[in-house]
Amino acid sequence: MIEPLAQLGNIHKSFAGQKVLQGVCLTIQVEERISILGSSGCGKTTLLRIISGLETPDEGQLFLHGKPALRTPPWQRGIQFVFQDLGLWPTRTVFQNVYDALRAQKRSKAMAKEQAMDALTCVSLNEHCQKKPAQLSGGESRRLAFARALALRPELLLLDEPYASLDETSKTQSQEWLQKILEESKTAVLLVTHTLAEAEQLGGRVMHLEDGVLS
């Protein structure tokens, strides 16, 4: 019997009052990918805060392959977040962002640089690696990101509405991006979005969010 990846029992949440996860029960199993609707402002965000250790729940469990991580800190937990404004370093280079991300974790120099330009390569950046993050378009932007965030070999990735604010086009080719780089790793994937399509697009197992329940 494989043990599940990340297990959430009865996670309640809320914030001044107002009730914003109620019970929310979860198992995310190695290499699944798992989509969550729902509206703005349901507690779709909450929920990836608290899994990536960001949030505390005011009541439940989180266990990481069967042990309680409640207590583990955000960059012991094996997990990747891409926030909806994507969390690039604005004064750094495109380079700089995944190098230095690796390098926080303790890599050597010389692999830093072999596994970003890897990274980088692999959604087509490696030709902009000396611009910021403000001189990418919008697509460009959310590449790194998932660069970024891939080339440090989560165990499980989790997408807040990675494709907000882009257009048709952008939006297609960035989920285009994201099933190539993920074809090539084992991470397990958690997308919230309010939109069935992008859930869909995704593949894997469908949940929706109202009202702070999960079903």
Second form
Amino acid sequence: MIEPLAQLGNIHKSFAGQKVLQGVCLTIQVEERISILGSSGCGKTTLLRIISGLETPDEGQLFLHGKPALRTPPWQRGIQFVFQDLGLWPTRTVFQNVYDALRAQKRSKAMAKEQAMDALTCVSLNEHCQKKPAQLSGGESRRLAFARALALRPELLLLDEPYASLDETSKTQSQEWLQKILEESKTAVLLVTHTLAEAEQLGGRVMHLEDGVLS
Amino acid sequence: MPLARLTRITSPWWFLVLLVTLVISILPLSALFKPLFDGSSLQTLLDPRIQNLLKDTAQLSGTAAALAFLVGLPYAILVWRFQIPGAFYFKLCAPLPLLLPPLLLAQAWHGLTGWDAAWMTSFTLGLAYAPLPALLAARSLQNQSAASHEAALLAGGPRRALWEMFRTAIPGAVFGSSLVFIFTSTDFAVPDYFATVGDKFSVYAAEVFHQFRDQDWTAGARASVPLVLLGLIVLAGSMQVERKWGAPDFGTGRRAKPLRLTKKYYRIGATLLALIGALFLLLLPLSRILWETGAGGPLSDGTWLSRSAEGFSAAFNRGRADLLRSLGIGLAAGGITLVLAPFWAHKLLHSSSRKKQFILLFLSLPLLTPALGLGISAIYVFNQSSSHFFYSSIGLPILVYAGRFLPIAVFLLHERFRRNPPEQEEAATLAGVSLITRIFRYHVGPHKAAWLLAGALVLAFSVRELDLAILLPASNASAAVRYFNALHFARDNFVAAFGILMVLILFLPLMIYAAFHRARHD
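Next block: the form predicted together with its partner chain, after the form predicted alone:
The next block holds the full complex; its first chain is the one shown before.
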């Protein structure tokens, strides 16, 4: 039997006495796509941050490939995150944003350069290599964030409302880009959003998070 | 009409602000313009002696700037981006050395090490101004978005995240170091002190002073122009660095928080490093001066405490009038900037990037000019029969100090104003609220403490200003000049005690601000 990619058991988290997550359990299979729907402030982002290791739960367990992973540093979990406000490195060019991430993962210079160009070509940003993130449009910035995350070939990609603040045209284009890239990669995806249409577009399981409880 | 256009409507108040700024910032400088534009000052550059002097000054200032960068940048990262015990106090230690008279630091470091010579000038001034790269790096680090930090952490772990912090902070630190270069290259008192107590050496600022004393004062004004040009070149270069490598972090959400060091020995190591930084920046030199208040030779009577008490008593009695005069001048200069700075900070908020750079350069001119050059120019402009009454009154130092230190207040307030949601003012503009109300209610209102701090900083910088105080007649009887004269006459308990009294006055506004700031956040 194949071990699930990730298993969350009875995750609890509070901030300043306010319960954000209450006993969340979730299993993510290899290459699976899951969308979590929920209103603003219901704990969606906190859940992603706990899975990625950027936040620690007050209580509960997390297993990656069947092994306890709560003490595993975030950068050793094989997980990448596309943040709601993207987290692009503003002082670096478009190319360097991807290249630096690959170099940080100990890729050789030549390989990092090749893979960065591949990733940027894949999202049609190869023409914008020398631009700074601030010079990109909203849609292009998002594609760069996808390219950087996917260039590292994570086993699990976490998407935190990736289409927020995009107009309809840019949103549709970004969704198409993402679908295209995901079809080619074997990455599992966990998307959090408050729009059912975005969840349906991704495909896979759709779950609801309400008052810190996942159903 | 688009909102951006609405905010550009010019108010008659603007003309008044511009006029007053021209009078306090540009008019005292105007004697430098003629030699700057007719090229007469540049002829002196053909003299090999002057060339060597400029080269030595550039080397000395370059070393000080490099030291300030090497101390300031890691200090900012340690203190602002890591959770270490006593972080609040380490942060407080960062701006304080800027308020200290550099001459006091020179006295302390000479006393501590016994060393002199030109390189001690670089060492002292490098540490005295290290807060500039530290504070500007800290500003960039505070603006780093949490997401960009976390993306670095996910991609390559702590090493990559640390590297990203350096990348974020370096442009600010480079800009701060270029300011260190400018201030160091124009400093007269510290090189003069080390040249007096040890081997003789000369810097360009001394040349300006000697030209002023030996010949007619226009020669002094002419002589200072190459230094202004050198400063402008360095500043323009560092602005390019900031434009090319610095970039606004446009993440809209959370800002990166200080990191918790999970391993105990990392935490201890980081705290020790921060402590060493604070010791060198502030605590060691201050302790030395404090010790000197009661120090005595083998034949001295009494205990350290009794000698120290005598020193403070003498400092209070003999220096009280000078301290009060300095405070009065500083208060008036601070008051003027309290009125002007919000207007300029607001103007910067609504200016394009190119226009913003122009305004900053325009406002910074009096600060970039060597204090001696500014003083000589002000004497030339105001020592006329029609303005002689003003020339010999305290009005002149008030006017010159307000103009010189205005950019500090503007810079601080602009940083605060940027934090206000623009929609607040836009709504007020649409409702027809006047410019003054918008500035003082919607921008100054939420940042009253910072506004008062800006005025207090101008006060502190006015009290510590020495080079200008030596030149302007009405400020000759000031605390800084008395300290300078006393130190050159004798290095006794009075000098140290008077220095400590000045330090207390200079630190007080920032300490009060920090105490209130902390109380509000606790």
